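As structure tokens, one chain now follows by itself in the form predicted alone.
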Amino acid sequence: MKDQKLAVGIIGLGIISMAHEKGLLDAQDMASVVAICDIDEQKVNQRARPYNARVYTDYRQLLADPQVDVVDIILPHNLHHPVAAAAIECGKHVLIEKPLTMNSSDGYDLIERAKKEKIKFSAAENTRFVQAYLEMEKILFSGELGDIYSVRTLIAGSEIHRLLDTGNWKGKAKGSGGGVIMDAAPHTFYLLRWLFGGVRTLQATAQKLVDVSEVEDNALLFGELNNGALFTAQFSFTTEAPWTERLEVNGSQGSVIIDHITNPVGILYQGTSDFSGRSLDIPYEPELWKIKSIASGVYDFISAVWNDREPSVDPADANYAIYAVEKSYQSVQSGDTVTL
């Protein structure tokens, strides 16, 4: 066991850092909070507060503190890139908030600095600290739903108003990179191949609805797995209703719906006369399940370093995704399938 905790840096505050909070108060026996940066200096003072932290407005003075250990970065996806290199370069050990980056060359840059300093380096993607994924896993180890035929994921919310707010980075195009595919796709490209395999090979189209925006805010997208199953993916920034992720997974022998704003969540069936079908071990918890599993991400990576493993999520993986979002926009504007 180690004298010292670690010393976490927390760099940006936008809507998600809450939840990256959470995760650190969890992880307290291993770390602790002890410096924030952030442009909005009242924010940033605010936020410091609680923790006894020592604030900054410049991420380079943050990065320049020799007390911390670990920095955990939480900015638009356009500074993921010069801040993590940034930070790398100063011996940080180094999680970012997904996407790894804003594409796959400058994560692939990322993961090939970490390994030459020898430090621990991660993307906070919750989607493999999901409960439901997590019991999907299980139902697809177990074989009970045979050979697996299609797959069909969904996620939806709404974006609108910060879509409107022409001085939010969410819907410039330099920010972020790009709508709806560059932040909701990510997750899905991450859960196909964890659980399939991955992408064969897809087709998208895309949609702007609000026009003051300069990025998608809807998009599907289709195509083969490398397991052979079919598998259509649809996301959405115009959904007034609650945020939610849903998986549905077709097999031989069965078929599982999960969906985080149903209850019960997750329903497998077993047959067409199957009306009433087995409801998964996966709590109801429509405000939260995002929340926790973003925090479980944090705590992971914590974990990771204090115990000198690796993180449960591999950057490798995270980049992936990023370059199935590449393909997915050159497929958008081919209009044509593309191979993975």
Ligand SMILES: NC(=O)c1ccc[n+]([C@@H]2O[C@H](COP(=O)([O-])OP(=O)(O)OC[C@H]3O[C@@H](n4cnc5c(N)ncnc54)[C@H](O)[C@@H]3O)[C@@H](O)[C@H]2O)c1
The other form holds:
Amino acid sequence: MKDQKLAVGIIGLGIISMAHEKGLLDAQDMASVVAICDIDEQKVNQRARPYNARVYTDYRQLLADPQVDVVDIILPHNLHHPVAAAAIECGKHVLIEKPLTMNSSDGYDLIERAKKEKIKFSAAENTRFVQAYLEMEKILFSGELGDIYSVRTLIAGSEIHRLLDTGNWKGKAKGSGGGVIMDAAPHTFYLLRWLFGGVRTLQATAQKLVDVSEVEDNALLFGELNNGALFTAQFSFTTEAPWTERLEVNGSQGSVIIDHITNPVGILYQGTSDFSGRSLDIPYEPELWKIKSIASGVYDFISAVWNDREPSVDPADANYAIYAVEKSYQSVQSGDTVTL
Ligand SMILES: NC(=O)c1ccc[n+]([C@@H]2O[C@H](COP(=O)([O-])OP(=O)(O)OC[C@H]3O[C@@H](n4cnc5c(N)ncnc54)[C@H](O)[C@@H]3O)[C@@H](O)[C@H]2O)c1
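Having seen the form predicted alone, the form predicted in complex with the ligand:
And the full complex, kicking off with our chain again.
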């Protein structure tokens, strides 16, 4: 057992940082928050208080803090690569929110830098920790669904408010690197790689319904997976309902439908007359499933550093997701089917 806890620095105190803080609290036997950074001085002072943490408004000052071992980066997309690269250079272990970077060559660059510096590096890809998908993994492994014919996914919620705010990075091509494809599709591509071996070909279309925004807010993708199954993936930033992710898997022996805002969350059907189906062992937590999975990802990363093991999310898989995002934009622009 080590005698000193890991010292964590958080960079970026936006909407999703609370879920990271929950993960760090769960890992309090292994780590404590010692430094916090945001450009918003009032926010950073307020949020540092409960930890009695050191306060920074410039991330370079936090990275220069010799007492910080681990950095948790929760920033707009255009800052992921520069801040993570600087953190690795300072010898910190680095966890970074999805998307890993805005393009796969930057992602590859970070992976190589992390290897060279022998630090732990991962993406906070919460998909890996969503209980419904862990249940789906078990069902697929059991072979209960038979041969998989098709997979359908949806990620939907509303970002209309942020897209209408022309000062917010979310609707800016430079800050976000794209719209709903850059923002939401990394989750889906990570999932498709994890459960079905990834995407072989795809075609993508995208629309922008919010006029003042610079980025697409709706997208539809379809194609073929590496296991031969067909897939469709839909993404929406303009759905005025609680954020959800839906996954439908259809096989020769049955189908599973998962949706985080329906109760039960997951049902396995076996045949066209199986009207009631079998409810899967997934708690109905429409407000918490996302937060809990993000917190579990943060906990996993801290535990990986503490126990000197690899994090459960391989950054190469998070970077595959960015590669697939690039391919999707290529298809949107050309109108052609692309091969991965
Ligand atoms: N895993 C998920 O499901 C999930 C959900 C939401 C967001 N995210 C990701 O989390 C990241 C942050 O998203 P968000 O919605 O919390 O954004 P946000 O806009 O709410 O927060 C970003 C924060 O970064 C701060 N900031 C901006 N520039 C900075 C700088 N140079 N130095 C220090 N701080 C700076 C801002 O002041 C703000 O507090 C993004 O990568 C996003 O894709 C992931």
